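Just the one chain here, the form predicted alone, laid out as structure tokens.
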Amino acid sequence: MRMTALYVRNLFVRSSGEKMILKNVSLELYSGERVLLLGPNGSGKSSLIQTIMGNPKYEVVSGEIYLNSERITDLPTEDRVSRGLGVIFQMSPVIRGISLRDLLVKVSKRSGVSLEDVRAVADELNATHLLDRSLNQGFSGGEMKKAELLLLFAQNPKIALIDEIDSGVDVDSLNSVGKVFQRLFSDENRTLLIVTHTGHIARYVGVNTAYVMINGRIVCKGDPKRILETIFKEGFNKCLECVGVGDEAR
């Protein structure tokens, strides 16, 4: 029997008192599953990630979020992280005065990941030159993604939310990021939600299911290969015709 790792049910969300940005969103990830969340820019994908992580700027008007069958809708971010949630954000924060190395030491000590393994991943990502610089200060887009991936590796989450890891990354960097992805998610019990509008990262991680979000709504769910082929050939609007989404996912 498959165990549900993350369940979002009938979620309505608005940001900073503005208009509704997520509208009746539902999705379910099983333990060990790899899921794509696709959609054009501005469709609400990053807002969903922020809401799942508990960013207070995103107000849950109605709906529920469950992590391993525990309701976490009202929990602060640190409690969600302590329960196994990890994230790579699309827009990484710049933290002056704190080096990437210092942060990696603290995170890996808490999670039990060896610093030797973290250094090996830094080498694999060609990111050792970033370790003694302030986090993300002066980093290129690709360097920010590498730093975020290093931090995620050090955190060793049970459920990882990956927001646009393949956006703004050149081909060579994407190859190295993809290899670390394969290493990081070789554990069959680790669950992964990959947010992307290009789908390029899917070449490196076998995915089970894909959802498509447009204008703050889930409009399609189904086989990731078929959905990606449709998007590449006919664009996201073709997904509005999808009949693979049941009432529970609308």
Given for the second form:
Amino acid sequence: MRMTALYVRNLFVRSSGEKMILKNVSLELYSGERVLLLGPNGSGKSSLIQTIMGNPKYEVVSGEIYLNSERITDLPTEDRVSRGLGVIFQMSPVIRGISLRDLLVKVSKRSGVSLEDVRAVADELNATHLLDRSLNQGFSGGEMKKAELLLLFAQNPKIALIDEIDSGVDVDSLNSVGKVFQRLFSDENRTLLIVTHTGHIARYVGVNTAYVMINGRIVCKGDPKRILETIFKEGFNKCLECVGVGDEAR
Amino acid sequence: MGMKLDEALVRARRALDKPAEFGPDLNVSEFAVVTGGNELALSRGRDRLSLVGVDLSDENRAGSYYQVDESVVGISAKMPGLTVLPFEHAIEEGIIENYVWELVPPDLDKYTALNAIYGRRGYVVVAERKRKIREPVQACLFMSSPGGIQVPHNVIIAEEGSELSVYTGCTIMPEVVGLHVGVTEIYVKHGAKVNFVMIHAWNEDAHVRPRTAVLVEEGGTYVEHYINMAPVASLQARPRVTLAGREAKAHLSSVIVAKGRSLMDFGGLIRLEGEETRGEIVSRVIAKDFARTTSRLRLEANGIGCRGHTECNGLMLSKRAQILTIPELLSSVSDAELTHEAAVGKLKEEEIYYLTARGIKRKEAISMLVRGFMNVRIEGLPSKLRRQIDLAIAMAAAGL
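Same protein, the form predicted in complex with its partner chain this time rather than the form predicted alone?
After this comes the whole thing, all chains and molecules, with the earlier chain placed first.
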């Protein structure tokens, strides 16, 4: 029997007391499943990731989030992380005075990932020169993604939410990021929710399912290959037109 | 020499009622000179001294100077080419004739006047020409008697091409009322380099008015780092650096942790007189409880092609504290480049959240961010001094 790793049910979310940005969103990820979340800019993909993480900027108006059958809707972020959730931010803040190394040491101490392994990955990502710099200060878009990936590696989460790791990265960097990503997630027990609007990163990991989100709603779920082909050929509007392109309309 | 000190005395007597330009005015007659400080007092204050990084074992030090109240209780110089003397001896030997009351006027205000009239102690550190002294010289100024004034007069001279680091730890026994007015005159000669680190931990009844002035000649470099980590009744200081020679450089940074009802008015002034000189002042202030702080950072450009930058950041950890930053840029030449950036605020929720999303508990994330805020990157500082600063900052962060 397949176990559900992450279950989002009928989620309505408001951002900082403003308008509703997620409307009746439901999705289910089985343990070890790799799921793509596609959608145009501003459709609510990052908001969903942040809501699952417990970002206080996002207010859950109704609906539930379950992690391995445990309701986590009201848990503080750090407690969600301690239960196995991890995230790669699309935009991570500049934190002056805390070096990437400081943070990696802290995170890996908690997870038990060896610092030698972290260092090897930093080397592979060509990112060792970033280690002693304040986190994200003066980092290029690609360097920020590398720092995020290193931190996720050090964290070793069971369920990883990956937000646009393939945007703002040059071709060479994408290749090294992709390879590390591939190796890191070769473990079949790890569950992935990958947000992308280019689909590039999907080439490095096999994906089982894709969801399409438009205007804060999940409009489609189905075979990732077919959905990606349709989107690349006809754009996201096709998804609105043809809600039945996948196996199950929502 | 006698003439010069006599003249300083005359000028000082006329200035005994002259308030300082900044900071609350004190009635200096409430304090008295206390001698009789001894090694026993030093050893009783061991905990306080370790707070400001003073290591009584003297290990890894090129030399040292210990003053308790107005008594010199220890002095050493362990490296060739290094001289460490009590102020009085240096006067007697005539080696600082051209350096005393040259950069700090004795009649600047009532505090320098007090120092000129009553000050007989203090350290004189001289690095011989081209001598690079890697270990720091440690100076410890400790106040142990109630109601006392401590008025050391310090002179640091880095001769041409030399390198010197001086580490000063200043502290006071808890609940001792006192007034500290250290006058420090620092000379960085042609191509020389001086690192000057001051770590202060006073108490809620102490008043502190250090007066520091620095002269940097052509190609010389002066790096100063000031950390104040404990409450104080009042503190006012603005070290003044003159970059007189071509391509002289100065970097002043300070980390002020203001707690309780502390009044802290600290800053820095760099005069960029020489051509192509470079000056930078970086200030980090954390205000908690009812503390009130003022940061006065000023750059004055007179040299062709000079460049300067000030950076002043304040972190509010209480609704009742107050942070005032006053950056000033004055240019008298058309091709100087002066910039400043300043920001005062509380910790950013976005940053706290980001760290919690890495699995760090909220409370720990906050303390990491506060600690990170205090981290000031200083290029080229010897690793031992760097470690000492890191330690002081960690202790200051732990006390918040």
